[in-house]
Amino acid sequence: MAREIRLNAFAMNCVGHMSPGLWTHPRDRSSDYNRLPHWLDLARTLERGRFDGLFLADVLGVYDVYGGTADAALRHAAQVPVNDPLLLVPAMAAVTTHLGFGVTSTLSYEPPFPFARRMSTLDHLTDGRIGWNIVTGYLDSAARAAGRERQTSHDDRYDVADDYMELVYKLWEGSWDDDAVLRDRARGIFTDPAKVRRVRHDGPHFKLDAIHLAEPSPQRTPVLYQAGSSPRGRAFAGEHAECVFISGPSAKVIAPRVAALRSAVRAAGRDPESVLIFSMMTVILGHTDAEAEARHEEYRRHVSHEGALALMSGWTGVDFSTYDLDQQVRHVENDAGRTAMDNVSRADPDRVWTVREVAEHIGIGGIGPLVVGGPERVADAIEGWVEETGVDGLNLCYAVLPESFEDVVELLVPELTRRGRYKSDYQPGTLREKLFGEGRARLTAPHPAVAHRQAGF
């Protein structure tokens, strides 16, 4: 029997997100990002389409590599201005029943003690529908905003992350017994102090002596997402992640990354199939292939080349403002430039790319694949992608908001459902249960968090 294909909506509390310039499209509403009705309507739409979740990206810095300033990013709303994603969640949870929420929070700049309480609060307020996308950051501008000269080196950031995870696991899993809260009105006892333990942590990067301030939430530990495909990132995911987000332009790129991730999970002593892997994709739909292709051409007229290159420069560390738009990318000689172009060039390995063409390519949906067509063509492409890569689902970007997601709900979801590749209804329970099965509200062994459960620190 064919596996169920899972869908997350991929968005950000900003304008445009992965399609710079598309905010100028007359039907786009992403510039309403700072108004609550915008997000409430989106949440209702996604739940109507039975999306597993809304995956909210975030950055704590600006894209200022292009031209050495943030001017291009500001001019074209390339992920700036950007608001806090966590504050959106309670409101969206209040108008939905099943939709999950994966929020990005950069542990490099979040003290673990208040962060643990914040996530427990969200887990309570959503009835257990919260997930955390664990990231360590990648922008030097974010490090400077935090009072540092530059980022900690890549692998060292993951060493810090390992210590951080051990600390928050102790808070979430070990500080309170499940039956610590009595709510005993007759005796006037709310919490039994004997069932609440002080967490003592003395790690290489963090120290703590405190009780967790929040009573046990439905999931205790939020569903753990991770995005990172470096060798060190894969090792971290192998030990900690329940869901992994990866990106790349083709099945030939994604398939070995999926295999490497599952190997990392196995090496950590966990079942490699126990982790769900989502890859990024953008789809442009119409009732027919011709209608979708016409819509794609319409969207392309709104792409901001400079905004796209501001994003690309930030992602790669290569200042694309120093190259002419019609210059061939093969003239980029430094190692960073060759690495930067690797994902793009693999989308069409026989093509010689100009900088302008790179900007057009990533201008709708970033460096992920773009699929254009009617419901049948897009469903065929998605089924083929899942079979070739081994991913469990997709993080779907939008080009025009909310139109892109409305089209998925109205056109693609019915086609995938008809083919038996998409759920006909939500599973009951928490986000973790919806993803992994009834009775799985809490993490289970051999996940490392379980070792800290009621450990009596």
Contents of the next structure:
Number of protein chains: 2
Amino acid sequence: MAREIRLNAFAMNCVGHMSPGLWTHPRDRSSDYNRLPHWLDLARTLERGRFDGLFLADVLGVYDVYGGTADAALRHAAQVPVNDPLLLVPAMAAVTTHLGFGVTSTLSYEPPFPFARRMSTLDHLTDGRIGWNIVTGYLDSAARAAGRERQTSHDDRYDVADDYMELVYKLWEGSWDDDAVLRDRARGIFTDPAKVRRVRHDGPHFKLDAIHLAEPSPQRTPVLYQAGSSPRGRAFAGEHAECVFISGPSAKVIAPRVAALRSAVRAAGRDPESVLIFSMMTVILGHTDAEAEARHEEYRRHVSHEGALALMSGWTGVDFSTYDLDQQVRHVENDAGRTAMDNVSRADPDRVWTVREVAEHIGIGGIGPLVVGGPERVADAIEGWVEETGVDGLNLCYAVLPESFEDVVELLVPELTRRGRYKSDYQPGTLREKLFGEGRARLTAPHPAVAHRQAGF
Amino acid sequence: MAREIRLNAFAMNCVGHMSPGLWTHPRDRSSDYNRLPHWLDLARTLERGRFDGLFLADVLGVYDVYGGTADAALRHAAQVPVNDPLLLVPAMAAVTTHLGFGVTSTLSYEPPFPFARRMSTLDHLTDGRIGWNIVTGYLDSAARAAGRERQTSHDDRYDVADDYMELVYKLWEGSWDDDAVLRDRARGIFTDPAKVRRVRHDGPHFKLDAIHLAEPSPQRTPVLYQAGSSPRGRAFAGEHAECVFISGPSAKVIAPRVAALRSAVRAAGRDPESVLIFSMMTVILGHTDAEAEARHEEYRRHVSHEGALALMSGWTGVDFSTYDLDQQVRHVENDAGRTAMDNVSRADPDRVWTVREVAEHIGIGGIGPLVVGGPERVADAIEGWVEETGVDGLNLCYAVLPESFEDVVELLVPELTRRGRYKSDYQPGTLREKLFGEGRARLTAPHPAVAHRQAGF
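Form predicted alone done; form predicted in complex with a further copy of the same chain now:
Once more the chain from above appears, this time first in line as the rest of the complex follows.
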């Protein structure tokens, strides 16, 4: 078949996620985020649609740039309250067999030794369906929550991350040999201690002298996701990531980012095609184009301008509460803001945007593209997008939960399958095998984790 | 009815837990600890037996005092490998309605801000069935895993714990008012920001300036368990604990500990009877006394001497590998060792114990008492134990998993119920309401957490 298009669902253990205000839609259930049945139903739906994975975002802080407080974010539930994402996984794993779980954890605030055990535990409990989205944190509010004045500077955070990765690789890959655990009831030997090694790490940021507490799990190192888009973040992704998540408003914006990313992978000595790239997209479906458009109109009425601008202010560091809603935004104050606005405006380069229009644009699905239509129009758009950008798949945001994903399963998946662009069955095995092929449960050389296997540190 | 006797099941996300070697028994399934179905079945069994809760122990280190290495612990799976306990809870919550979950987390190695969110998330997902066993850590190996030379000294750990508790109380009880979250779709207000407060904490060990990220959960603060038995630990329990877990070999040893603990509660200005005390016990049941005794003999053949002594060495700091198995132990080298040996020998004060006998004694259920018999004999023993010690219930260890708990459900629970000493139904509501009565979902004064509600910090 033509190259397979992969789908992840993109969500967060919060209300609305990338569609601030849409929790007020009568059919939206995202405000049930704190109830287990909500997530069990979602997991079953996604597996019915043969989604590769559910990608769970996280922030350990609040969006408090808008107006200098968290008030707007709180009022509109713009990613606050936000609960821990890891704890959703075991319950969803219990009601699914194939669905993967990509979970965001901010290494800046998780000590590596218990974190490594947590991921190993999840890899065991899911039978090897866990992935980790490596995040270094980007909100000053999160740093203050950890008792610091502000975050570590951007590039330094990646230096910390490099040290952290080396340490957790040693724990995951190097501490226990594959044949260390015997479970030999007759001889009364559970583990052969000669095949378990103490990890000694004396890095610039982390020190440790311990064995990993978990026995080898199906994948050992979880599938590694990364989303950094700065040059330093891209270099980090080039070295470590197996899947990369990028976002941007148009194929023209995305395509060079995909190319830059594959170059970074090559620069790190790895096969550029060995990394799967997912870009963010939101689709609003109907049985017909007209039905989808009507639904879009209906959704739009629920967008919260203030909620959207609270997110935008947090992402950019620009306080959009100081702008009038009808004010045109030709430039904003800082680099991040310019980049974000640039992303917005490139979705429609000939248009002059007001703040209100920006809010409405990012109010459904954030700064990613929004595609509205019946199954054929949306499938056409996705095929075109993949062709133009070179991405391997999409991270689909929801507008209304679970309706958006149910529509994908009912309407889009059959169409993509019919076109030979979507798998008719899951591959067997772990998440890494489903993504990269049979026999690939573990990372393979030249990934840097492999160097820590059975090494004599 | 006569005072109700409460039952918790005591387990750990590892093999064998308190019965080293019994994983080799042909019917033991504890080596499936890394598989979800194992835990789902266990949770269903416990709820069928109307257990109040499943109490999950944890250590973030290994038992490496015996022979100066972790080899013996590894060989016999003496609490290593050990996976994260928190991640078992969501899956078990999804298949139960009433069972509570008491989870051990070592505050020395978990930064308070993400930890508080984790517990709030669990309280949401379980509908208020979560408890936290507050542990400060006791293994030097865990300290080395965190990059330190050794642990903080014992009493200092409790000073850190006091600061930690104050911080998490502020997050759980003080950051969001009960009526902060409106979920008002019509007005488009999810949270009233005026009812959410930033927590500022500037303690000797922890600093923070943040709102709690989770909205109020059913219990807010999880039910607080504690197991400290030193004077400093007891004072901490007196101030903070709602349930206390104690262990010891005989009623004579336990009774004064119960009394000392209730005094500590009184000294902290709280009602001594408001704290529930659970003591550790292992029961081996059969339909008749003879069947139970035969089963005990059968189990004994699977005890690992070396595994048991690895645990004992870790608990006491005494390297039992330097003793001959047939050597009599009249004294051991240090205070902790003397106390532990004292505990063992008081189970049978007229006997002179060899190291081998000590290992066999603690090889099934650790240093707690072991009761063997048919339902009537065991119920008699439990009623007598409760009468003599003043405890409110038992933390039941397993010898063979899940057989030990299935036997309790099938044989012991009906007998205790018939005697009017065991509930015939769960109480409605959260874990705290099930334990302390209707309307008690939240902590009540004079518990110190209450002082942090709506305070103007």
